[in-house]
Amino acid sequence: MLAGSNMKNRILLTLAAFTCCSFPAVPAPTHLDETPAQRDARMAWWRQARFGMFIHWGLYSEAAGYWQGQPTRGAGEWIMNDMRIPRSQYATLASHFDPVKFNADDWVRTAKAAGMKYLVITSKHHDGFCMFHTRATPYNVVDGTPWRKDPLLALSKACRRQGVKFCVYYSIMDWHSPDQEPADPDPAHPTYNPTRFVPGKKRDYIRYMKTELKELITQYHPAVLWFDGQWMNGWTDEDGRALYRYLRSLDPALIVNNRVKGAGDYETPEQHIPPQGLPGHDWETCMTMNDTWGYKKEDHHWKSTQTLIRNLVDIASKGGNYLLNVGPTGEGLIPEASVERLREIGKWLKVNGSAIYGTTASPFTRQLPWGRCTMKVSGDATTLYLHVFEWPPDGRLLVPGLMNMKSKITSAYLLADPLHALGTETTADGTVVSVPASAPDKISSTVVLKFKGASEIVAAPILQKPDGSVLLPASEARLHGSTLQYESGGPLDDIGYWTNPEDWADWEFKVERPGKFTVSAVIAAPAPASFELSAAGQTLRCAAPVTGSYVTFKPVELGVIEISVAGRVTLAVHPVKAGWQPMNLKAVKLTPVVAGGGG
């Protein structure tokens, strides 16, 4: 993949107990005397942006997945490795990559209908291939292929022409170069994750990413440039610094990411959403559309429309941008299924785009119980895009800690429908914005509140949802104890490192609606593991499913209990300390219990 999600697989079902695989936030350098605000001006686009378009395209999208036959099951971009191939058999791809159906324009175009603001496209992934023309070496795709066309400068010129930023991705770990080798050689069984250098050609390996990076620069003007494979061996922090200098002063305008190493602008979650965000930094979480980066045509798991959108609120909420990619084929084309998914993102975006765009990520302390929040602040006026994915069946939003009390709501609408004002009153529990009986969109519609001067939140508890139910994740409980703690990255959102027995978590919520509720939750425990949880003066003995390991989650329904009363109600999960075993848990659920459903 990408950022080798098969060497990340692998890590990840080798970790030792509840050790949290988050990539490390890198601080930003203060390399070229930047201030503040010189920083400022410079992520100023990027920050606006909120969206844009990955796009992995290489000599593996003409091999779509398969080999002499056989497919691979590991991602498309990583069938080079993964299937074992020989630099040389793998190059003969070259002779028949010829994308006649490429078309520079419809690519920009379809990100553009998409909502998208910038396009980071391979220049060079991890096979070594180059994707456009380099002096550097022959083995490009002008130089190498019968097509001999370059399809970085198309991309760059159709971008400027429809005002995207373009942008590129370059690899630092490459399995072709005579300058890198794999680190574990097996002659008969070449694989080549992760390579380390040859023995004194460093020097010459630098030399020549730096030949194609400054051709990139000079030649192709890109915005960012978006590192990789920089988990190859003999790579340092100094080496990643170092190289940051160096672009930076061919391009002070130049943005880059972290995975150069030891520098960068922003941070890069891959394939997941920091739970929490992350505070303090830009960030930018990238992922597939279906399993894969580079095509696969074998793939057809494709994530809904539903699922990317809500991708994109979620991380806009949280302050950070969606990359999302597309695998084209070796012909040229992006798959139908990408575009129309691009194209239903776009339709929702000419609606809802101004809640995106340009904004902050939300004032509230947690998770709202309907959706999500975006914000702006401009002078003394504020602004609250309230992201509904759960429309209130009784018309009543409630914006949970939302007071109203130093600052008064100037207006409030749908932004489907700005000229028809909605009402809004201050209770005890927070304000409630009447809406319409219908949502104006099934995915999500967006509510708008402005302010005169800044809104005023207070802590909430967490509340029922719509539909009755009751989320209790792992990032809101509370933790008591001397190992417990909350850890993120990966697949990892969960209460962790519970080897102590003592240790316990609970969580407080509000029910309006009192009843009978099933108890779920999602544990991932390698080993057999006895629970407590208590709510409402009931306790229920649970097992935890054991799942093989600390990173492979798995629901389990845990029993029954009956709130029946309203109000705030504590949920507490204590270790059964006779033989207890360390388990992650990631969520604890209520769900009504249907009337005449059983319980």
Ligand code: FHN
Contents of the next structure:
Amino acid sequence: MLAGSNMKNRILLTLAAFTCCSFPAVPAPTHLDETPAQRDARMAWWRQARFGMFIHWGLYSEAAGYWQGQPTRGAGEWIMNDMRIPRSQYATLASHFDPVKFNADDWVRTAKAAGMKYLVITSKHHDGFCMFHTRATPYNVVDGTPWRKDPLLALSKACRRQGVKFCVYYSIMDWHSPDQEPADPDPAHPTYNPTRFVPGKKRDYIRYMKTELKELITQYHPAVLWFDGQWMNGWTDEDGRALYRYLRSLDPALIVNNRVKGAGDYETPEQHIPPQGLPGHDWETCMTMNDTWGYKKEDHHWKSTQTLIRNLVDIASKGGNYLLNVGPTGEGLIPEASVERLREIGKWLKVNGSAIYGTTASPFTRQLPWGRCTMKVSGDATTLYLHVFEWPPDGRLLVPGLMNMKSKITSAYLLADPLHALGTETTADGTVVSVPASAPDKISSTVVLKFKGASEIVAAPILQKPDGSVLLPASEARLHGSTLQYESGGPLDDIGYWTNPEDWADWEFKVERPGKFTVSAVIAAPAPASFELSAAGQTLRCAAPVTGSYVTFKPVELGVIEISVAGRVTLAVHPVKAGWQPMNLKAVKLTPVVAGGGG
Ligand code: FHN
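Given the form predicted on its own, corresponding form predicted in complex with this ligand:
Zooming out: every chain and molecule, the one shown earlier first.
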């Protein structure tokens, strides 16, 4: 519970009363008279889980990104649409689908070893092919392929055996259904997306869909129904709410995502992490490990294990779940590059999992200069998990703004070395934890801070990172003027609407290690714009990079400034009024100039 106090900028965070995950007044529109407590109980395992495996597997996996020898430019699972493949030709893939190397227990073992607590697999993607034995259509993996096996049945049993929650994805949009057709048919190039209902056929399709969903719920018992394709023409919020009520009537414990439309239990940002999280909502970021959901044999653009682990930490620090995708091959194998990364993530979670599972969002409103924070509260005992990406070279890990903790801290230690107590002290800027010279883990090391009772977290100044740099993000800027505003939501995380050249922005930060700094910025500008950047009595005249749009951001080096005295510094950005054109500003960064070296 947050209680205002009489001191400016001081937020008395009574953590003891801060119960995990009970969000006030934002129950999903369940229409089932579910109380917040009942909803919390239903969501409890999902909130505890924090990390799941997404699996996109279907006929498109057999195509592997190629059709008649030509590569598709889009995602693997969109090949039918993007290569404009007529339904009858696409369906011939079924006659080759024979994933003899598929082993459900192996897939579940891979997910479990990675530390994933649930698994969401495509039961029917937009292409309409059903990866389970449905009575509603013969266009399914048992009746329609030489393989004649039901992978979802095998996976649901393997998940139950191994203690992983089994969940299914289902696309409302269906490029194969006779009840749907391309919304704007182009006889020359029959792309399917988006579809619309064939006039008079919507009820038939909904009946078909409910038949399949009832089969999935009653025979495969998914814990989550993950809808998609809700953007097709003619599917309405009310249709989504009616479907949500129907599904929850079949299984009151079922969790449904927001893409059923008009209802749903959690938000589903895709391929990005909301910069501020989605406070007051349950949410899950879904993300590919390369650039495609469904398998493409040529897509080797794999994210590093460091990126994937830090994404998991960042998401958990904002109170979300991470649904990380694998795209198995037509033979039924998860690509080795995915397996390698999952194995490494699993090793990291073996040591650091308690700092992820069942945690809630960071209590700090400002991003920490060295990494992220997750939290657990139990009664009047609070545990902060400090996820350190950038290890302090001087062995002093400052937690900015965490004040008056001396008498409250009951223990401080590394998760990797819990028997070795770490010293703590309170300074004018916050609590300092004395840590060893080297980090236990180069990707992210967890420092545990346990304390009893309320803590005081004050809005601390932005501080130098361990490497001496200073990051000034849009979210921390002070905005001055009539139209300027911070934009967030989706991948947006910038200062925008800079239409008035009288408007300006500044940041206050604290420098403990003075010196020369190369100043850079990340800017999006459709037209030329000039601005002045001033700090420590110096002014740089700068030109924004013309990036072609307000959402195409590029880094640009602006010059060098010298901060010769330690202490608080204000950096301001003012438009040059003559010829001003709006630009969007994501961040400004100061990087120490290395003596005799580059910036
Ligand atoms: O079009 C689909 C896409 O193929 C994939 O399934 C993703 C996963 O969330 N959802 C849709 C795009 O938003």
